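The data below hold one chain only, encoded as structure tokens and taken in the form predicted on its own.
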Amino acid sequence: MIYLDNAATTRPDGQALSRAAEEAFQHYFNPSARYGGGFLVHRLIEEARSRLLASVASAENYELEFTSGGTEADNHAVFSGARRGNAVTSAGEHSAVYESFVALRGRGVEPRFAPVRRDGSVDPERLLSLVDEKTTFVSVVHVNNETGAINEIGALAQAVKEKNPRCVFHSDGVQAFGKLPGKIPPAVDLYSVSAHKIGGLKGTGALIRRKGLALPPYLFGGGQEGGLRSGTENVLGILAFSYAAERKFGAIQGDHVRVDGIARRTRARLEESGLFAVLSPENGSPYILTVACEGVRGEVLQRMLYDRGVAVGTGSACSSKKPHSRIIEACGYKKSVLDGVLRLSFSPETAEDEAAEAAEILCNTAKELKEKLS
């Protein structure tokens, strides 16, 4: 099977998982236990926290709270950060942010949605036009999970704070973490990440928070995670996350260059076939390549491809029950394009010959399906 749905989830990193499993099996104590074993496990968690935080931020300026995944991290940011006035986001957000904003109305906060451009990136001027003296919270995704468009969150956060210094700025960094080189820009207050997008285990994520930012707890109970997120820690998931991130960030520059080459060659082959329109921007994340085969159903093509040994997505796996992509629709595409959307997403483990073979299978399958329908 040629797997090109890495934006949905990745294969667990075997080395990271083995290392974490060995430690978790040997040191299985509750991290809150007040004896030697508990203290030891607590120390392992703190070491993992330090490793993860150091990969994208300074411990002098930021702290990291473990969560059950990117969705919980996004929910904590939105519901604890937007508590009055109005809150601003884009129409191109992942559902974990978008649906949380929709729910804000029931909590007495006015949600405002800025339009996105054709490539899925937010329109900065339109976003800023929605920010006023009553805006308490702004959230803009770092890498659009369906098109791969990159939002310049540092510049956006700075512009928002120049207009309203009291605003809290959050970014969903799930599709950027471990893939785009660089640190979290200093004007960003909150940043969400997820383990299973970089070779960690499902059910683990984190919310990175600027020090000094007041953030109410999200889960109440025993007071773990500095009182922000109660519940016995997922030790295996946390350790695997940190070890997977350690390996990813150790090779992030070289991986970015190699994956960029694979994405560009795949893009060129699909474009030259005349069967596909490429929706992803050329300057976006190389890890995501979204195309549309107009006149066919993307899910039909997806199933045919899987039967022929190629796994691709049709958009965000978190919104797979929708008839078509809310995000791609927000980009302004007509229904015939929306119906035929496919998302190819790569990882550092994607082989060049695999991607080339997948592109040929994709072109041949689309041609065959179109001929059947004509």
Given for the second form:
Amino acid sequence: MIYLDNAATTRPDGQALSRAAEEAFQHYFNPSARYGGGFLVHRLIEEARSRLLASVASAENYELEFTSGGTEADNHAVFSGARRGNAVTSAGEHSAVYESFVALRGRGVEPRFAPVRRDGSVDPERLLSLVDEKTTFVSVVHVNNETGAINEIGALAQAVKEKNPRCVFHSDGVQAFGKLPGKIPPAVDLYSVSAHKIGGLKGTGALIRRKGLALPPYLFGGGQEGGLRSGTENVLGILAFSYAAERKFGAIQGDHVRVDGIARRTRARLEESGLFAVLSPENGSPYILTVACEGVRGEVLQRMLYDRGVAVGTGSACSSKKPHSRIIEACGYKKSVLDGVLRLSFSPETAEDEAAEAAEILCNTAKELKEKLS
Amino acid sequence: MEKVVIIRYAEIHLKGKNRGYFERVFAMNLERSLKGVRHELHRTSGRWLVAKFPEEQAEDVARRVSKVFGVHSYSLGYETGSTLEEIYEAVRLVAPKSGTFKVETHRGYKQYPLNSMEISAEIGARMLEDNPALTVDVHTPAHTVYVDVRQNGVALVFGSYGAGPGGMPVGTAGEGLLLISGGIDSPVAGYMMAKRGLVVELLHFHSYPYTNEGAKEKVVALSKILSAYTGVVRLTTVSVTHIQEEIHKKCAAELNVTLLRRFMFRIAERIAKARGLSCLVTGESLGQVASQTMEGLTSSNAVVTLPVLRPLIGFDKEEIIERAKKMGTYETSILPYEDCCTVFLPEFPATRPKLERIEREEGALDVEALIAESLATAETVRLD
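Complement to the form predicted on its own: the form predicted in complex with the partner chain:
Below: every chain and molecule of the assembly, starting with the one above.
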């Protein structure tokens, strides 16, 4: 199986997983227990927290709170950050942010959605025009999960704060974390990340928070995670996350260059076939390459490809129960293009030759399906 | 005294010399519905009794038998000795806490020293004495306590009747093949034919990769719900993908669905005949969609010789939905799925296709080869 659906989830990092599993098996105590074993597990978690935080931010300025995943981190950010006035986001957000914004309406906060450009990126001017003195919260995705477009969140956060210094700025960094080199820009207050997109386990994520930013708790209970997110810690998930991240960040520059090469060659091959239109921008994240085969349904192509040993995505897996991708629709494409969207997403594990083979299979399969439907 | 489920049967009593056969099949179906629960099943005059089951499973036993066709009504109650003391002891367990009531006694054992009126009066008096919150109302009581005095010093006591599904025991009216799509209608059609005693096998057409595995899973889920009524169900799935592709390529678009349905009927008939099934069953309802017009039905019927039973033919959609809700398939049926008929759905399907034209269009296809190819994709699972 050539696996090109890494933006949906990655295969767990075997080394990280076995190390975490061994520790979690051996040190099974409740991290809140007041005896030696409990303290030991507590320390393992704190070490994991430091490792993860250090990979994208300085511990002087930021804190990290573990969550059950990217969705919970986004929900926590939106519902704890946007509590009055209005809140601004883009039409290109992942559902975890987008649907939370829609739900804000019922909580007395006016959600505002800025349109996106053709490539899925946010138009800073359009976004800023929605920010006013009553805006309390702004959220912009770092890497668009469906097109791979990168938003300059540092500059955006800066501009938002110049207009309204009291605004809290959040970014969903799920598709950027462990993939794009660099630290969280200083004006960003909240940043969501997920474990299973970089070799960790499903069910683990984190919300990174600028120090001093007061957020109300999201889950109430035993007071874990500094009282912000109660519930016994997911020790196995947290440890696996930190070890997987450590390995990813250790090779982040080299991986980026290599995956960029793979993405460019795949893009060129698919474009040259005349069967696919590439929707992802040239300067986006190399990990995501979204294309459209006009006139066929992406889902049908996806199943044919799977049977031929290539797994790809169609839009975001979280929203694939709906007929079209809301995000690609927001980019302004017509129905026949929306129908045929496929998302190829790479990982550092993707080999050069398997990507090339997949591109050939993609072209042949699309050609065959088009002929059948003509 | 022992907890029992009392089962009364529906139409079987009308059967003259065949009654014994109907009763045997009915008993077999009751046994099958209770598979996995320790119990004993006895026949007493005109009733069946389920006894010796673990008391905590009483509700489950009642729920299971309530789905067996042929059951007219059932009651959860007690079997006890027939002295007044013993009867009253059981009555206390089913008696209401307050409100109006009456006692209704049936005395099958005519040698019993009291007649039915006297038994009712005696039991009723004891109830009033024990519980001042009760009052008697023999005309419109809120509760009725039933006492049934049988032969051999045995009495049955129960507090209510549950309605069974009625109908005839499954297996007493032959075997048929139901074309099941995943929508609302076909499970209801299967239910209705099983209710008349037909053993129903299931056939589902898919067009993977145009439809997804979810559609198949949904049909399995629906079949399992249906199997609670019909006993063991066999589900066969067949791919019609290539047939659809060929029709799409070679025939007039507006006849897509009509032509596909003719293939489905042919394939269904071959499977039915190979398995010794004597009819096809569909969920079609006259005029519901373009392919279910009189002309559409005629064009499908034209390619088969087995009778095609369409129990929903005169039903409105709302009536079908109501039945689907009642039998418990509705919630599953409305989950989103792709019907293979919608994949190549033309914008304007023909509603009055002429048989002559259909046959001419079909001439462009190698019908036999396509059917053989389709049949080769058949997979069968048992849903126990």
